[in-house]
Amino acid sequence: MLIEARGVTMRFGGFTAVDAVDLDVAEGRITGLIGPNGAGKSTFFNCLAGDYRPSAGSIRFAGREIAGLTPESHARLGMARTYQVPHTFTDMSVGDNVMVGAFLRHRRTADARRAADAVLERTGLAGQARHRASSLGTAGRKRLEIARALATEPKVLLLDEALAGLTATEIQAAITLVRDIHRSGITIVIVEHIMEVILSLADRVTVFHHGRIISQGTPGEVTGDPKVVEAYLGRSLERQRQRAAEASG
């Protein structure tokens, strides 16, 4: 396994946001983390990324213990992340934003520029390389965050609601980009509220509720789990299935 989490717990004072979670992320897969608001998925995600130090438990990446290491250490080991609200450098150009990531692996400016240019081309941002990041809309800023993360040359890409706030057309374009990144050999862990995104992208889905995992499996397995239907999907999914059954038969 590329990532192995065991007994990961995160407490904030007397509140336990993540409670003894075990999770494996296989290399080369897309793993989706879902759950209602406040379920603990984002807190656990931040523990994986190094933004939070778990109160207890172990997180191993490629066999190395990483719980408690800094985000920079995570990046150097090969873990890159995006944020739900893009953390772009708005006064810098799009190209220079991506160079910030490239400098992690390339000390010489010319080398970092070449690496950034390749990522800009790959993510469809080459034509906007000289534009200020502040000129981008929501979809562009989210794509820029992905590009900057890719420029660090990661083994695993952690996506935090990278498709939230996008139009239907923009979502489809973003799904295509994520699939292209995955086909290049990068493992992906994605936190997402949009169920259609998880169902279309993830090989394996983990469902959080009240800080614990209540279901794990393929998208089909978890959407068919009564615990998930009750806790997360609710009656809307049941109605969808009833309509589908009526239409088919």
Contents of the next structure:
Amino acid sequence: MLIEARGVTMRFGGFTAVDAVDLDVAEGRITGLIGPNGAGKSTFFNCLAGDYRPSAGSIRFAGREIAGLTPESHARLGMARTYQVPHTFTDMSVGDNVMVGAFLRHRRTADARRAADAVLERTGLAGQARHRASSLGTAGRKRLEIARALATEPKVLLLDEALAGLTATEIQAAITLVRDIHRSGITIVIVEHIMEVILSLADRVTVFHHGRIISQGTPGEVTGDPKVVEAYLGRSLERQRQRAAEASG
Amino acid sequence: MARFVLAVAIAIALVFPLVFSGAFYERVAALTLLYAIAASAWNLIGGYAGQVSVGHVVFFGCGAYGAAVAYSEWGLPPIAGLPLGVGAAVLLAALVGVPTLRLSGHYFTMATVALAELIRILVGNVPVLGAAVGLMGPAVPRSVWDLSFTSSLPYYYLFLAVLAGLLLFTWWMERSRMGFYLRAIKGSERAARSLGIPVGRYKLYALMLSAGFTAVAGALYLVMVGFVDPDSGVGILLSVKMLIMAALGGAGTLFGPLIGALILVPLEEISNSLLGGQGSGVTFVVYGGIILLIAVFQPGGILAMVAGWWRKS
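For comparison with the form predicted on its own, provide the form predicted together with the partner chain.
Time for the whole complex; same chain goes first.
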């Protein structure tokens, strides 16, 4: 396993956002984390990425304990992430944004430039490389975040709602990009609340609810799981109908 | 085009004091360059890294007092105190930077204000530093190493050389990994860290570099003016001047601080000479007005405005 999380718990004051979560991410897979709003998936994701230090539990990445390490150490070890709301360096050009990521593995400016150009080409941003990053719209900024993360040459890419807020065509383009990145051998963990996206992308899906994992498996298995349906839709229609019948009878 | 503008600017800088000779012009020109050095030094941390310090006068004071102490304590030429001043400034930056750079945004700025005021009061009570009275450089030059000239012209060329060196360094830094990292930190510390940038360390490097160069400006100030007291050496107004010059010209740009100094220093010197001793209060009012104008109309400074016109035309 590339990532092994055991008993990961995150408390904010008296509130337990993530409660003793175990999760394995296999190398070379696309793992989806889903769940209703407030399920704890983003909090867990932030623990994986190093933005949060878990209150308890262990996270091993390529056999190494990483829980509590700084975000910059995570990046150095080969974990890159994007943010739900893009943190674009708006004062810099699109190309220079990607350069910042490329400098992690390439000290010299010329080498970083070359690496960044390759990433820009691959992510379809080469045409806008010289534009100011502030000129990009939401879809462009999300793409730029992925490019910047890729430039750090990660083993695993953590995508936090990389497709939220995009139009249908933009979503298709983004899915193509994620597939392409995956084919190049990078393991992907994606948090998403658009079901269709996860179902078409992920090999394995983990469903969060109230800070715990309620279901794991292939997309097919998970969507067939009554617990998942209940978490998303509340009580199932069938049971509601039964209740109604009992009440009137 | 840019190269042509640069070549013309350098040519003008080299011959300016020869064309506009006269004690007043020469003095204003030399002071302009001196402040441009200080503002460009401030720009490394305040402009590129976006950590706005209003305590930089402390580092300027390290340089000025270092040079003054070299003479008053050991009878050396003031310029011999430059390494002492720079060393003290870099050390102070390291000591102060570790706790204060953890603060974000306005809190860092407020901490630097507090620090500067604390140091000013401290300096005013230390006898070796002349306490409230201040320290003098050599009254008459004992050798050429005292760098004491009646004309401002030698200072002008000395400052021009130092400024050129500092801008060359900044130009190189802008293109290096450090320059990219500082701008990334300014953009978003969180994203910078996620891309593997040790944010705290880079901010500290930038502050130490900035402090060292600011101390150079302080030492040069003492060499030219020959006197420093708590108000002129560690008074808060000078910190504000560095910030405003950089912001007016364009913080985080190579030539922004120089352009700011080119506008503000002559303005101040002229208003001082017109209004005499009563004019010093007016400076505060003018600076307040400029802060307001920049904040409301052109946060990017003059260079951003010109770049905007350039793109439109």
